Amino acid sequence: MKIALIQQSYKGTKEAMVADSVAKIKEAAKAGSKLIVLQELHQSEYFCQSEDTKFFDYAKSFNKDVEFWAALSKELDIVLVTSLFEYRAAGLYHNTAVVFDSGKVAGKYRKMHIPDDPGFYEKFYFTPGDLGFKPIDTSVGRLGVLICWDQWFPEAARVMALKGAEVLIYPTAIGWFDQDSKEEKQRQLDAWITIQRSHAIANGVPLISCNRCGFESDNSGVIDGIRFWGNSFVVGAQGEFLAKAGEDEEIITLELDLNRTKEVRDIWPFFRDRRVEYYKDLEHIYCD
C-alpha cells in the first residue's frame, strides 16, 4: 500500500490551509498514494495556545467540513485521515479525527487524552472522547487512529492493537518553545520519537506520525509562540524507520507492507506472553 503524510505550516487563514492541503493531497494521490494522513487541526492555526471563546466558532463548520473532505476522498478514490474541530452540542466540543474512504465516512475517533499545559490549553476547548479505542475499517486496512497527546500513553496503542489495528496513526501538533535550550529541545524530540517507536515495537505494528511544522505566535501574548518541529515519520513493526521528514513542509510517500506484522509477531510474541490476570492494578491511580 502506498501512503502519504502531509506535513504543513499554518498559512494564515482556513481558506489558504484548505487550498494548500487539497493541492498536496491531489499531488500525493496522483503519485499513487491510497492512504493520506493530515496533521492535527490541519484547517486552522493551533489555537489552543490561549483560552479564547472566539475559537469555538471554528467548530461551527464541522458538518460542512465533513462533506467537503468526503467529496475530495471520493473524487480521488482515497482513504483520507483528517483532524477536525467538532461541534456536538452547546458547550460540548471534540478534537475529532474523521476517516473518509472514497467519499464515505469510514469512522471517527474523538481524542481521549486532553492536555492542559502552558501553550497547550486543550481542556478549555475539548471534551475527552467517548468513542473509546476502536480501529476503523477501511478499504486499505484496519486503522488505529489516535491523536497527539494520546501518543504518550501505551495503553491506547495496546488496546487499538489488541482490537486488530493493522497500523497506528497519530495526527499531531507538537513543538518547542524558542527559549528552550538546544539540549532540552533534543531531549523532547528524542522522547517523542522514542515513545512512538516503542508502541510499534511492543505491538508489532507499523506506525504513522504526522506533525505540524513552522512557527505560530501566541496571539494572547502570554508566550511568544510554538515552533512546531515537524519530523513526521513512519516506522515498521520493529520500530525501524521507513521514512522521516525534517522541520520544514514536506510530503512523505512510501510503500507500507502490512503483511510484515505477522512475520514480526511470530518472532516476538509479546501478545502470547502477556499476563493480563496480573494487570488489574492498571485500573487504579496510585503509586506505592
Given for the second form:
Number of protein chains: 2
Amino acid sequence: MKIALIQQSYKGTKEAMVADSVAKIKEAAKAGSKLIVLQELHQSEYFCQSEDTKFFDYAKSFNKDVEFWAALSKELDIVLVTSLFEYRAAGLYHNTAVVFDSGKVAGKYRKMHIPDDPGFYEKFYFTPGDLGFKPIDTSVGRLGVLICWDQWFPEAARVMALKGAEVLIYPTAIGWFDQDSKEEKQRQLDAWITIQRSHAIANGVPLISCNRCGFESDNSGVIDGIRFWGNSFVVGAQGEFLAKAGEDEEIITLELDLNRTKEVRDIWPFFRDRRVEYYKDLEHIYCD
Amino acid sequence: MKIALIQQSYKGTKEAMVADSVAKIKEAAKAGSKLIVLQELHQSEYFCQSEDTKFFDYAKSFNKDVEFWAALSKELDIVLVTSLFEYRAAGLYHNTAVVFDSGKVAGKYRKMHIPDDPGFYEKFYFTPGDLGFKPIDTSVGRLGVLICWDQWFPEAARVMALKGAEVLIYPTAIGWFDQDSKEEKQRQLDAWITIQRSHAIANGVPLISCNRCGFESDNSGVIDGIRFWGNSFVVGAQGEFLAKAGEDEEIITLELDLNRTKEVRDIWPFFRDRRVEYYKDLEHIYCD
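Now show the form predicted together with another copy of the chain, given that the preceding structure was the form predicted alone.
Every chain and every other molecule in the complex is listed next, the one we just looked at coming first.
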C-alpha cells in the first residue's frame, strides 16, 4: 500500500490552507497513494495558542468541511485522514479526526487526551472525546487514529491495537518555544519520536505521525509563538524508521506493508504474555 | 544520589560470578554509590537457553543467597538490587529481584511477564509472579523494580509509577543470535532501548537498565548460543541518556537526581490527563 503524509506550514487563511492541502493531496494520489494523512487542525492556524471565543467560528463549517473532504476522497478514490474542529452543540466542540473512504465517512475519532499548557490551551476549546479508542475500518485496513497529545499515553495505542488496529496514525501539531535551550529542544523532539516509536514496538504495528511545521506567532502575546518542528515520520512494526521529514514543508510517500505485523508479533509475542489480571490499577488516576 | 550498574559476562561457575560481583560492588560502594544494580540472574549463566531440570538446583540456595547479599549490603551500607532464582515450593520457582537495604530485605519482585522463545525457555523455569507491580521502599527512594521481559509492557511501568515509583529498574539478560542480519540486530537493540526510554518519558521518571554481556553457548544445541548485547543504560525523566555502556563488561556510575520528576511532570502533565474511564479494555487479552 502506498501512503502519503502532508507536512504543512500555515498559509495565512483557511482558504489558502485548504487549497494547499488539496493540491498536495492530488499530487500524492496521482503518484498512487491510497492512504493520505494530514496534520492536526490542518484547515487553519493552530488557534489554541490563545483563548479567544472568535475561533469557535472555525467549527461552524464542520458539516460543510466533512462534505468537502468526502467529495475529494471520492474524486481521488483514496482514504483520507483529516483533523477538523467539530461543532457538536452550542458550547460543545471536539478536536476530531474524520476518516474518509472514497466519498464515505468511514468513521471519526474525537481526541481523548486534551492538553492545556501555555501556548496549547486546548481545554478551552475541546471537550475530551466520548467515543473511546475505536479503530476505523477502511478499504486499506483498520486504522487506529489518535491525535497529538494522545501520543504520550501508551494506554491509547494499546487499546487501539487490542481492538485490531493495523496501523496507528497521529495527526499532530507540536513545536518548540524559541526561548528554550538547544538541549531542551532536542530532549523534547527526541522524547516525542521515542514515545511514538515505542507504541509501534509494544504493539507490533506500524505508526504514522504527521506534524505541522513553520512558525506561528501568538497574537495574544502570552508567548512569542510556536515553531512547529515538523519531523513527521513513519516507523515499522519494530519501531524502525521507514521515512522521516525534516523541519520544513514536505510530502512523505512510501510503501507500507501491513502484513509485517504477524511476522513481528510471532517473534516478539508480547500479546501472548500480558498479565491482564494485574492491570486493574491502570484504571486509577493514581494509586495512593 | 550516586548509583552504579554492573554489566558482567559469565565466568564459568557460580563461585566465580559471585566473587566478580562482590569485587565490583565493593569498588562501586567505595566510590560512593548508594544504589547498586546487578543484571538478571547474575549468579549464574543464563541457564534458560535449554530446558533441563538440573538447573533447578541453582534455586536450592535461595535462602542462603538472600542471607549472603543481605550481609554484603549491610557491610557496605548500600541498597542492592539483585536478581535471584527463587525456590518457593517443590516444582514452584520464580525469577525474583530481591532488594536489600543495609542488611535488610527491603522487598522482592517476582517477574510478572515470562518470555518463552528459542533460547529463552523461561516458562519452563519460572511461574509468573503473583505479587503484582509493587514498588519497593528503600532508604534511597521508592524503587519500581521490574525484570527483563517486563520492559516490553508499558502497563508494568505505568502501574509502578502510579504507585509512586521514583525510578524504574530493570535487571535484564537479552542478546543477539549470531545468525541474524546486522540490520535485524540493530532493530532489536534499538527497539529494546526505545521502549525502555518510553517508560521514562510516559511516566516522568528516570530508568536504569542493567544487562548481561558476552557470549554464552547453548549446550543443548538448539541454537548456537546468545551474544548478550550489554548496552546497559540510564535515562532521565524525559528519556534523555545519562549514561550508556558498550557491549563489553563495564561498571556505570553516575549521579542520579530523583527530584527532576516533579519539574518534568509539571511541564509534561501526562498524569493530569489520563482518561481512566476508557482504559477498561486494557484488562482484556484481546478485544474481539
